[in-house]
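Taking the form predicted on its own, here's one chain by itself in structure tokens.
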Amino acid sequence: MTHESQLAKKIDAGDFIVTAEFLPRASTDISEIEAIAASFKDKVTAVNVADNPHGPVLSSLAGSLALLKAGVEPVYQMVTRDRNRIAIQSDLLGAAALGIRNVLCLSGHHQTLTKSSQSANVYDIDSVQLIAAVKQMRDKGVLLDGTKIKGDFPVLIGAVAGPDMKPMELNIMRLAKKVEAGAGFIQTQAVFDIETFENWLEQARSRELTKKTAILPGVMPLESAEKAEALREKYMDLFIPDSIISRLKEAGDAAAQQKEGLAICIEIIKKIKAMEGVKGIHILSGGRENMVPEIIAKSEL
């Protein structure tokens, strides 16, 4: 199938890709998104719109449409934590009808890691099954129950991987399942441990997964030693080495630590962007979207 998205075209052309993340707020003020879109425009190929990662905020679908209208290509994120297969397919049809051409499929962090810890989780299907469902809708033109879709569904499918997750063998097996199910690109969790990421990438190369999908390692500018320690304690799929925590602490006050966090991010980009099998970089801003243009400029992306 021929995709319409710029992200798909760049992947097909073998171009180096830069994507970024936008974390919606609990807000109905579209002008905020328009301002963010203006800062991203012509600097990135596409922008992920997070799907309620920390609790209820503006929906990824609405945020994606707002970016699209502002001239920035969105990557519509969908987590299976909050929806059953009926809602999932309905939202996917809506996204395609509105002109959204990239979908990132993920399970989502458990609701106990959000501000809405009392909410029920759904997980009717997992991320691999979601990828397969979107592929079926795209390639066969039918829903999971066999209902034929009227109209085109030209969607590029993406997925997420966590290079730090152990054991490595099962980690790579799950990556392979996502690629086999139909993931055309993989965005990883933020990379801080270069050695572990290099090992993960080598394992992916050895199974020729890097030839079958576009690997976009994630990077993140850390704000402070305190926040870095909180991140690695909260999320099992994110590992930040002690050496990085120490660098942040030794930098000095809050402003100095933020500057050091940016420097570390740029160092990591320069180390991983030339690795064989890396097709681009995904910048995870953690809600500090204003830093993305500076990261791009200083790392010469």
Given for the second form:
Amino acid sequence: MTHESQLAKKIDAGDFIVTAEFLPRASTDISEIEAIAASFKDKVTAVNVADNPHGPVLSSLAGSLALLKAGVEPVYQMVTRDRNRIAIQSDLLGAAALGIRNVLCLSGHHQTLTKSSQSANVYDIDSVQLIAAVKQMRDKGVLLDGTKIKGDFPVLIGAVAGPDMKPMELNIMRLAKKVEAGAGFIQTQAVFDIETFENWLEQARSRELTKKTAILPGVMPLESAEKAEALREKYMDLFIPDSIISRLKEAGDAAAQQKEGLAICIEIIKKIKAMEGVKGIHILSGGRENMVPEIIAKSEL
Amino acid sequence: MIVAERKTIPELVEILNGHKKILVLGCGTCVTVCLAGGEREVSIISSALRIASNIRKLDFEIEELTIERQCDNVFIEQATEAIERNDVVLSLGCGAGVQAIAERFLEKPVYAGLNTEFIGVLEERGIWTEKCAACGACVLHQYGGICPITRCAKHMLNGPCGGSREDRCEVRPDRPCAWQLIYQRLKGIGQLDRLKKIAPPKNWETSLDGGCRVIIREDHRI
Ligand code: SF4
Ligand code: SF4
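For comparison with the form predicted on its own, produce the structure of the form predicted in complex with its partner chain.
Below: every chain and molecule of the assembly, starting with the one above.
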């Protein structure tokens, strides 16, 4: 079991980073996770384990531990939607005790956007407060209520940003706050609009945020025009320009559209990976983990 | 004010089925203003119940009354006789009104005729919106007078979530994102700097999360 975050080490060393997203299923079959771990092994620095993005599935804590056991470094995602500060800190202690070294802090899609739309709303703390809480646990060794933590809590903190969120002033203010609160790396929502991303990155650079945190832009292979339209319709944090949808449509049948989606993804990676201030790429599989190795190979990461 | 909506007539018939003498009791305060439980609605609902009773042979005998405030003892007293001569009360007060009546007439079934929705305002004719979740420790001064607890679906205190759009909230296409409003308002009044400071986790003990609340004013108890 590793006791240092390889992700943190690579960020410090200035190595190019590749992370990918794994969406656990409503399943108790651990062999599925082992298979995904095997396909990711040695291809990525770390694998994000999503925290119930669309409704209840295997927990991100259990998924992270399963990856760790299979020799893949996890990024344990935690949303503030479902757990109050008691449950959050308790899970974080457990995660750190069992070897998890990276935590991604986010608010998460609202429960009404999940399959469990009737569930109660928690949101005891927000994403910035979660980042600050994890930092306090790590740097001061105390919980939010002041209780001293026995043992180390050596975790790297990550957060999320959305380059397309407007207005830019508010967007950058939010990013700066996350960095100030303690985010050592930032994974972005999927980038489709290169110009907007470049503009956002420039703003982050001009405030020296790219020096204080490692920016890992997200990319996502789209499956078809129809699915892409449904995604952007449902999730307001996802911005897919019409031009991309048209490209998919014009590609032809389902197989051709899927191929085009992959081509677009690779094109975007190639355009953004060398930009000043980009420290790596985060592949948002959206549950299509089998696409990840091909994306990595074809975009020469 | 408290904003409420009427339960449907079929729901009310279901609730009242089996009872004979029914007092439909309106309230002259918030629920009158939001057109849910005032004198006018008492009359409309009573007529509808009488029609339903005729059609379904339910034998309802309905009396109508509206008092100034159902959450206030002084006014409740004015309804005492009417309440006593009926078998049950269908209260068109808010949730507080219904309970105030029920607690004073222990042998009398008292039913809620409304769904109490929120503390809010009349936005424009026919549209009411929620503004305050009564958290017990108001932070409006920090957010340009826009409540992030009530109007942001995630109670974000440090800026918008990723799903924020200039024209809508992630959760509902028909509602603005509170954080866009907070941003515009703070910018407008020259207080954008307030957003730069990290707001610590909120103390929810003062809210309903801390248990049902009571206010005791010793200076008023003498
Ligand atoms: S901060 Fe609390 S008291 Fe103030 S408006 Fe919001 S919910 Fe109401
Ligand atoms: S879109 Fe705005 S109002 Fe809606 S949950 Fe996100 S931050 Fe809150």
